[in-house]
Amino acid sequence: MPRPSSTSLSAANLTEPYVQPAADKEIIGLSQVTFGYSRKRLVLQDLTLSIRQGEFLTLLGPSGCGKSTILNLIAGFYKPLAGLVTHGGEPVKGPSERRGVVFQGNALFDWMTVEQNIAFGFRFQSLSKLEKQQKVKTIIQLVGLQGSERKYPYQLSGGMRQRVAVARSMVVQPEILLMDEPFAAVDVQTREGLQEELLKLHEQVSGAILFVTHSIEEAVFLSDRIVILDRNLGGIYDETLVQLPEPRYTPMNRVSDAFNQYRTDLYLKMKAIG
């Protein structure tokens, strides 16, 4: 369920005027979707998901169930052997602009700066150059890489590496983005950085966020909605809504009795799957 948008930050001429999606409209659904790389041995039987316009959902599970190949099936990369992948309705036919991706390895450009990685997207937008120029310093001073503009990838740590890569997606305002463990690589006091981070982006681009992380307190502190997949082929084991005060990125949070309540609860059910 998307969050009231926060007036607390008031960066806010990423987004035109806010629009408050419909609470429970679809942008992203699968339907009956059977995937496998090979055909002797699926992946995914009969899942069916929906993810809602503008709500940040996590899926959770077992290494191996799946949870790469769903993301990859809802970014185009794979196609389904069966069922269907619909993006606002309309079938997912292949990579799209409108599905932001952020991989877990380095996939920045090395021979571009932070900046020209960044506003890599416009350049297929069309824009006014002042127009883009705003947007990408805009998010540059949300994710903090102030200063590092005019810096090569090599010359980042990985936190800062993780920021540009999120920045990225984010400046053109996918209606969905996809986020497959984008901080495991990362120490957990940089992680936290970017989780609160994340949660502040969020606010300020109106689009869904699907995250996979093996960490209950990740998936805790940033999801509107966890869902927990089974073992075998992808079935859904669990779905939580998550409800924590807001600003959602207070690390307050993560030490609140609600927090600690949802953190037991899940880590019983992911043991239950064993």
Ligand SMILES: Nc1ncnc2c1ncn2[C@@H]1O[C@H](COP(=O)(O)OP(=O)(O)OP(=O)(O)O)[C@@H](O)[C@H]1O
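Positions refer to the first chain, counted from 1. Keep in mind that what you see is a predicted model, and the values were worked out from it rather than measured. So that the term is clear: the rigid core is the largest set of C-alpha atoms that superpose within 1.5 Å between two forms. First, how it differs from the form predicted alone.
- After superposition on the rigid core, the Cα atom of K40 is displaced by 2 Å or more between these two forms.
So the form predicted in complex with the ligand is up there; where is the form predicted alone?
Below: the lone chain, stripped of partners and molecules.
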């Protein structure tokens, strides 16, 4: 079940109270989706998947099973050969600010400061300078970047650059955040810190998260639900609901009996598909 959120990124000040939506409300739907670079080179075939509002869903599976392809279809970067991808019941026809994207490479602009990179998300919005400043200030506080507003990407650690990338995606109030192995390029200690910060952020703002990873431990620590994809054209091999003690971001969850049991079960399932 999606974890409750307490705050929505309001268009005015990012701090208005958030009313928790129905837990079973679908925000993203894939219905019998087929995708490939040609009919003879399919990556996905007849895939059906639903993401609920406020849910943290993680995709696991071997390389080449279609995890990143699913993310790119939802983002609107790819179009299916067959089937339908919907957002809020409407067909996805292309990229939208309603769907934020964070890749492994943070894709920051080296010539812009932290606050300028984050504010770039407003390029298509008609907001006053004061409104933009307030929203940037609030999201900087949410992701813990206070004091780094005037720094350039080359002055930041890998972990801080990824925080900026997350902040830039979140500041436009997306209904879902799509994250493709965003923490894979940083060291283990930094990665664990970023995972904990992401869970804290997810508790404070509305919106679902779709997360792609190869790490079973990362999937268990972060997720409400984990979907394992098979090698066979991105078919769903298994779905696991994860229930760990709240707050989810406590480091003790990483060494709990429940965490170790989920990790073991998922490891065996991953081994079963090769």
